[in-house]
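Given next, in structure tokens, is a single chain: the form predicted alone.
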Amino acid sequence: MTIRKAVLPVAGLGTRFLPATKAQPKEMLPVVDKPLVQYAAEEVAASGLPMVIFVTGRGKNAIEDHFDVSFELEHQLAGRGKEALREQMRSIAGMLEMSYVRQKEALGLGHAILTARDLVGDEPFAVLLSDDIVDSEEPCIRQMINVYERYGSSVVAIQKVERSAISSYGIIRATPVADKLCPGRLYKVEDMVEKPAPEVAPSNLAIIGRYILTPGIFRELAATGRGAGGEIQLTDALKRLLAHESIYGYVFEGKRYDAGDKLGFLQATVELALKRDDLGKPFRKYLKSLKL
């Protein structure tokens, strides 16, 4: 089937940005001058995919309202000459056909995307997390879909780490396959353990926020019980999923930021506003004025 969705969580807390989260959502958070949640949609709508649904939770409407036409706002930017970014902000509000579902309790990842249900209906779907931007040619997720469209089975976006960082992240235990088009990329998952003791740890391919998902993993969830932090896990629903579909795991091409993690916010800040044509020069320049 062809993937028409897909799923953005955003109600989480934001705690590990408060004070600024008190009283925005994180998923707001500007990197350069993007909202993170854009870069999210982005690379929806730059992968082919027409709809995205945001599960979104108490004091988000800002993110509505982002992705909303704002009249006013454009109405005073035509009025000053500044039709290129009058232009600019009519297509964030275009870019996508969007929808909306709450999720009345903060439950986990694995409780969002069950949110979301009624919306994707009996089809696959993608999952991204705007915590994670990824910078890279072609999207994640169109590289994602490639996969998906070969084997008709999920697949998650793994990288390597290091083994002092494995403790943060579900990790898989698997086989590489041998694939032309993505040689040394990709592995079919046998387990997964969400955040391991390294020691113990099945390996060092950690997934990050990104998802292909069959329709399966709906039935998974709904019979998944509270796991670690009193939350309905993405990762356990999945390992159930193992019992009855393959999983595959793709290395990804492109550069990964933890944008939910404040250095690697900054990082992501300092990289992607170097890339820039109308900022990096002079942004290199400042930097090596510095005294480090």
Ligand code: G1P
The other form holds:
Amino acid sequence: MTIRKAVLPVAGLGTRFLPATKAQPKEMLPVVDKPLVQYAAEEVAASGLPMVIFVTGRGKNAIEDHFDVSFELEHQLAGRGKEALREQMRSIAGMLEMSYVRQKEALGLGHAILTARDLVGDEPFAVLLSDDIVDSEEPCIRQMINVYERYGSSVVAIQKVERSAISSYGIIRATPVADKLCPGRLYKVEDMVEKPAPEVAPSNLAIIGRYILTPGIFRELAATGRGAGGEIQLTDALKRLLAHESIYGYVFEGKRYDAGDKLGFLQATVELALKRDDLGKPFRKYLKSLKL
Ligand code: G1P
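Since the structure above is the form predicted alone, I would like to see how the form predicted together with this ligand looks, so please show that one next.
The next block holds the full complex; its first chain is the one shown before.
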């Protein structure tokens, strides 16, 4: 079955970025000049998926406005001869077919995905966490769809992390799979655990915020109780799914920035600004001038 829909959970409170997120969604924080959530939406569109489902919540209206048409803004830009910018603003609204569903309680990532059940229906789908920006030639979620299309199973994006970072992630136990099309990148998941202490972690292979999920995950999510942090964890539901279906871990090609963390956010800002045609040169010159 082809993947048509991507779920973007955007209901999180963003406590790590307070006070910036006191009155605005963390997903609207800009890296250079684009909100985090737009990077994720663009990755969905660039991967050829036509539909996105935002799981939103209180105080997140700015996200809906961002992906809507702003007639006033477009009118003003057109009147000032800023046609290119007007086109760019319109394309944000036209990029994908968008639906919204509200997660009424902050019960975690698993609960957020379960909230999208009716909108997803009985088909495999993608999940992107907009905290993670992946800069790659082929969009990360597209790379994972390619794996899904060959194996027909759920796929989680993984990366090796430092021991000190292990307790911030879902961690998998897995065995390598020999695959000619992505040598060294594919693993078969055997077990997984959400945010373990490093001493008990099964490996240093961490799940990052990209998933391809089969619809069987909804049945497991509905049966999953509260786990780490008192929240309904997607990792716990995936572990349950393992009893019925295979799950693969895929070491994606590209560089991932954890923009949900202050240092990661700064790294993303600096590196993505350096790559920009309009900013790269003067910004590099400025950075070099700093006596560090
Ligand atoms: C979530 C998941 C975790 C995963 C991480 C990736 O955690 O629960 O398994 O490793 O995203 O970024 P969060 O970062 O929302 O606490």
